[in-house]
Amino acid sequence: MAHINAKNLIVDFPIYGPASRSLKNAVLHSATGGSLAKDAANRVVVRALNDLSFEIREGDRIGLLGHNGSGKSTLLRVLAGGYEPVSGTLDMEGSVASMLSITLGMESEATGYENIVMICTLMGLGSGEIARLMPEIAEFTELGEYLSMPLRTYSSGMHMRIPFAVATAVKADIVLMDEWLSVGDESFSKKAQARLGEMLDSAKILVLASHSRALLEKNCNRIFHLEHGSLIQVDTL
């Protein structure tokens, strides 16, 4: 069964140069940032997640909250296997799907059909997985011979119909958002949303970092606060 196992997760980021001074002064006077500690070298960092723990189970839709610096987009950062804490375990089962940065990896001068496989590349899937479903994301996109053209002749509504195919054409247990996706064009979105919609029903576990409470209440069933990269209160809905 999908699940995430935290236990006393602590993920450091080192202050290095000359500039560290004003940054440590920075985070010091921050109402919203994280912490300052030292690592076992001696060294300042900031401590951007401070000894988490925590269990999601198959079925939970959790939300994240807290202001900016409090540590979200760390979180899912790690759990998307970006940053590697600096103690603690992890354990996870289950396919991960993240919608952190779904953009990342798109070159304006390569074709749309250029931009899905190396989207496609950077998500992990093999030649046989994209070549399987590259009809479904060119469908849904609708952007037809457009797909053969540099994305730099596309408008900002059609350069996201690509990132967004992609990511929400993937299936997976675990599915990771920093944010509510949205996709700007307005003829577009409704569609979107529904296809959106879809990939999380089917999803076995939803993390979802927002500044919004309502948004969280309306799609989750718990709500991590977190404040300094602590985890201060976890409330059930």
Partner chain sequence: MSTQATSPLFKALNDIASGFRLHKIWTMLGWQDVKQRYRRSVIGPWWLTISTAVMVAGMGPLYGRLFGQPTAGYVSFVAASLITWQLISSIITDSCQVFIAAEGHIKQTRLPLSIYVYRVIWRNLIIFGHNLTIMIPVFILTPSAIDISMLLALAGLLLLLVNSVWMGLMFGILCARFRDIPQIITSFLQIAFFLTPVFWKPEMLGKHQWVAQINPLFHLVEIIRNPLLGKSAPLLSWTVVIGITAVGSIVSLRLFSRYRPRVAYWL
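Give me the form predicted together with the partner chain now, not the form predicted alone.
Just this one chain is shown here; partners and other molecules are left out.
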């Protein structure tokens, strides 16, 4: 069973350098951002996630809501495996698809085809699987001959079609997303939304961060309210 169980998760970002003292006062009085604390060695740290505990079960669609700096993206990165929590336990089961930075590993001098192979390899796919997925990905992008050209010749809209097509090509148990993905012009966008919807429907768990309450209410069954790195309220819809 896919699940995410977190218990007392804490994430502190250490602040190094001579400016850390004065920075402390600056951050302390701001409305946004995590809260400041001192760690054992008396260094100033920003507490990005403060004692978070939650259980996410199969079928859950979680929305993360909060100000800038409330810890939404940090939590997503912890779930994606980038940051290991400073303390607390995180127990995750199921394959994870991180849509946090789908352009990671792209190279503007390489061709579209090369970029598809590169992103797929980074996702851990073998060459056989990449070859199997390639025709479908290539067709979806509608880029045709352009796929043999270097990425730098693409318009920004065309550019985004490649990582989007790859990210949505592989199904996963747990999908992490920071703001809803949308790409392309009007007609392509429709097609893209259908494809993304299909992928999300097949996922067992979705964790979606957004500033838009309406978007979260439409797509999620539970909404986590984050403030200064703490989980202050959970709404069940």
